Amino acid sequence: MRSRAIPTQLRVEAPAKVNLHLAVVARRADGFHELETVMSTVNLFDTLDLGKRDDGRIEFFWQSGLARTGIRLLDPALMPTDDRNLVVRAALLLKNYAKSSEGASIVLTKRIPTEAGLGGGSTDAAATLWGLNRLWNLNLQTADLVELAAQLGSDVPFFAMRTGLALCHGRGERIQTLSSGDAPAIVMAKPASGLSTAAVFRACHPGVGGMLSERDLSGLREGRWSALARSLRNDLQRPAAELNRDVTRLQRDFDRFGLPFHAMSGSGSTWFGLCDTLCQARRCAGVLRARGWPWVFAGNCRAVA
C-alpha cells in the first residue's frame, strides 16, 4: 500500500489483485479449504482516508470511486459500516491487540467492484492494519500484521505482506514472495452480475489437478506466460461458470484476442488476459467496453504495494 502522511492522518491505497493460478486442493476439516495460488497486485486501488480520533472510537464511512455506468458494480448490501465489514473489523482486531486507546475516523474510497473475485475487502481490511499500525505509532512488524490479517480472511495476509506476486498456500496464510522481472499488462472486464465465494466453494470439486513444479514457478518468475498457460490454472472457473452464464461469455470475448493466458480471478466474476504491451491491453478493453461489460480495466500487474 501506498501511503501520504501528515501529523494526524494518512492516505493508503489499497491495490486489487488476480489469481494467476488457484488450485483447491482440499476441503480441510475446519470446513475451509486447502489452496495452492498465485497472486499478483494491479495497479487498480481503493483508497483510505485515515484520520485520528481522541475519543477512541473507530468510525467508518465509504463512497464509490467508480464512474456511474447505471449498473450497480458495489452492492450497498456488501458494505456495511458497522463490525460486519472487514475494515472496521481490522480497526478493532488492531486496537484489541495493541491495547490501544486510539480511535480512528476511516473513509474508504471504493474502485474495486464486489463479487468480482479481485480481493476488494481482504485489501481495504489491510490496508487498514498497515495505516493504522503507522498512524497510531504501534511500530508492529510486518509478521505481526500477516499474523492479525490471518484472522480476518483467507487473502487479507497476502496483501498484509506488501508484495506485489507471491506463491501462497493453505487459506493464504503460507506466503512465498516471488520476484520477477517486468511486469505484464492486464485487461479486465467484470459483468453487471456477481458471484458469492461462498456459493462457488460450495460447488467446487478439490483435488482435481496437479500441483505447480519448481519449473513452473521459474516460469512464474520469467515472466513466460505462454509457456505456463498449461499450468497455470483455476478450479473455480467451472463451479463459477455453472452458476453465472456471464462468465462463460466473458471467457468467449477473451478467447478472441489470442492473449499469452487468460483466466477468471479468485471466485469470479471478473475474467483477465495478460497482454504484452499496455496498449494491447487498452485496444482489448476497448473492444470489450464495445461489446457492452459494464466495468472495464487495463493496467499493470505487480503494483507497488
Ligand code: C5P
The other form holds:
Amino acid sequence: MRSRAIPTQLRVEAPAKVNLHLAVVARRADGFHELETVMSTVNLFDTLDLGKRDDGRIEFFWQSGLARTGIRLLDPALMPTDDRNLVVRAALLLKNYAKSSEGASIVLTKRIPTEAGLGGGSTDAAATLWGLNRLWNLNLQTADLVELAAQLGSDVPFFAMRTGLALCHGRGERIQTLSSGDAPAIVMAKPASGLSTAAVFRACHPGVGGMLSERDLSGLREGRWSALARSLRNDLQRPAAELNRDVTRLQRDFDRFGLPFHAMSGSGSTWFGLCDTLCQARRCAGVLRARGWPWVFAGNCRAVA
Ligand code: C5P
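The form predicted alone done, now the form predicted together with the named molecule:
Everything in the complex follows now, all chains and molecules, and the chain you saw is the first one.
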C-alpha cells in the first residue's frame, strides 16, 4: 500500500495572467458584464507559504517580493490583512465548505503589482484554495475548487483550473481549456498609476465588434499571433485610456517595437507584447526601463505552477 505523506507546510506559486483577448459582450442585470476572453498565465509569480495551525485560526501576512517597490505598484490600501483580503476569504470559504476544524498561517510574498490587470488578487485566492485543500487533506476535486472560486471573483476559476491557456465566457468563470503549442515570450510594463476594474467596466460600452471564429481559436492554439492581431481585441482599452493617460503613452512605446501582437491586459494598467524570443522580450524590456516605466517584466506565457 502506498501512503501519501500529508504536509504540515506547503509553498504554492501563484502565476499572473494576461488577457490575449477581452470582448465585452453585454451589460448584465446583476451589474457584471458578459465576456468572451482568452487568458494565458505568465511566469511571474506570487508565493504563498502555508503552515498548519492547531487552533483553527486563519492568520495572514503579506510582504513585498518586488526589489523596487513603488507604493503604487503594491498599494497597501488595496491589500488589507483581514477578511477583506481574497486570500483570507478563500481560506474561510474552504474551511466552512469542508466543515474543517483546521487552521492555517499564510504568508504571501507579492510580486504581481496591484491594479495592473494581471489577476494578482485572484491568483492568490485560487492558490489558497488549492494549497489548503492539500494541507488540510480535504481531497476536493478541481471542479469543487472551481465552483468555490467563482464565489470569490470572476478570474479566480481560471486560476483554480490550473491551466495555461483558456477561452472564458460568462463573467469569466465558464472555462474552456485551449491546448496549445509553444508558449510565446512576453514583455510587460506598467505605469506607476493603476486602474480600478470596476471603474473601467463602468466606463465601457459593450456589444461593439464581432466574436472569435473557429479559425481564430485554431490560430490561438497554434500561436499564429501576427495573423490573429486583427481578431484579438480588448474592449476595456478605450475606457482605460480615458481614465489613465499613461496607458496611451505605454501603447505608443510598444508600437515602436514592431511585435507580432501587443495589447492592454484586463482592465489595465499593464500593457504587454508577445515576442518571437525571450531575447527580444529582454531587449524590449531594456528599452521600456530606459523610457522610465517603473515596472517592466520579460518572461514567458503559460506558466502553471
Ligand atoms: O469579479 P471581480 O470581483 O474580479 O470584479 C471586480 C469588478 O469588475 C466587479 O465588481 C464589476 O464591477 C466588474 N466586472 C464586471 N464584469 C465582469 C467582471 C468584473 O463588470 N465580467
